[in-house]
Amino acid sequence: MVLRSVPTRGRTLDHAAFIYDICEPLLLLGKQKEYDNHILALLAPQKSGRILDIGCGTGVLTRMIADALGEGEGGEAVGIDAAAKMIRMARKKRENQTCRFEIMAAENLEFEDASFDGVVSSLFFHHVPLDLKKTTLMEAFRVLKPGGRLVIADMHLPTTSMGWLVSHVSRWFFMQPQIGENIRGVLPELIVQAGFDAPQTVACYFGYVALFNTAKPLSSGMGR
């Protein structure tokens, strides 16, 4: 079966699917166990929980959540992306009992509301514009229980003068008006709007990515 790419207006990797695993540890400064880590912390994921990776590429912190969760216990860790190429790596090096793999357009997730205990998110939103960053905070809030955690990690302002001219760089040099919208640091509001708790800024990496954790409110309906 030949999977396809499925449309969006987001930044598609594709082309670096066969290079992401030597690239991400080096844009990672040598901090992709640690940084990986502080995200799976967060999470806290019960040994039968379910949580969503949304822009998972090549899948290795979904399978690392995967491997926190209890074989047998009903734990599944799902990841997302709308690449094909970045969905059939991750499905050969890194899919098992616990840990599966589709492709799909974060705007647009084809799961039930509420099916999820917890989401996460890195370096996925400064591929995509406005709307669809607006669009898949609601998809993610309708898909998580009350209670459920939001863990996102991505470009935002800068807090150092490399972290600064790394950024500005990047959106600038890559053509990408996502990437600056990121670094005006429009992701907290854009969280809450979607329904979430204010989400707390609980690490900086790099002097420009910063790790948010929030929780959908238990009182909450299915959105807003």
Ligand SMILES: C[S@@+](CC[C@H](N)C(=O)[O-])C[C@H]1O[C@@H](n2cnc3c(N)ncnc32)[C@H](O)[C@@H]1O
Given for the second form:
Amino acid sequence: MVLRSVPTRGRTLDHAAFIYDICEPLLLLGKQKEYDNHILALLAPQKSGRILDIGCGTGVLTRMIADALGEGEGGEAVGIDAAAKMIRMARKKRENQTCRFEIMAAENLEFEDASFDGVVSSLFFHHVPLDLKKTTLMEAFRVLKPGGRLVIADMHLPTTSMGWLVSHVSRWFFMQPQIGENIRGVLPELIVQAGFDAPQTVACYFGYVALFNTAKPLSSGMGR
Ligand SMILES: C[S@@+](CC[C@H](N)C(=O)[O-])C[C@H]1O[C@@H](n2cnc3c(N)ncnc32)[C@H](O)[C@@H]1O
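Following the display of the form predicted alone, present the structure of the form predicted in complex with this ligand.
The next block holds the full complex; its first chain is the one shown before.
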């Protein structure tokens, strides 16, 4: 069956799907395991929890979440990505009762309101323009249950000279204004605007990738 990517103004990575799993560990400077484990610890999924991974790529983090849920406990890790080739790679590696992948645009999540216990996103927001960052956060808010956790790891205000150099060179080398928005520090404000609690910045990897941890308030409407 031919899988088709969904239209989006985000920068999808169909063209890089076949080498993504070789490049990412290099880009994360050998810290991929530590970085993914940190995200997982913040998410702290219950065995029976339902967790959404937005912009999952080849699904490395989604599979780690599924492993933490355990088989037969009723939990489910769902990875979505707009790039069909990424989803095909992810499905090849694993798809079962606790781990599922769908081709879907982050700004238009095809899930019921309040149907997830946690939402996570790693290195996705610097791929989409400002309006889609906002819409995606509103969608994350909508599909999360009240009290549900949101963990975002993405490019943010650089904290070291090397971080400054790498992030600014990436912005111009890849001609990606979406990176420019991230490294100007827009994410925390957008997270709050979508209705979430003010995010804590719990870590900064490589001097430019921040880990934000927040939650949908227990008594919440549908965003501000
Ligand atoms: C840098 S990769 C991150 C993959 C993975 N989360 C990780 O940490 O390795 C960004 C992903 O976002 C996807 N993407 C870009 N725009 C998107 C959109 N509007 N909706 C869903 N996925 C999108 C790309 O196809 C790509 O797989």
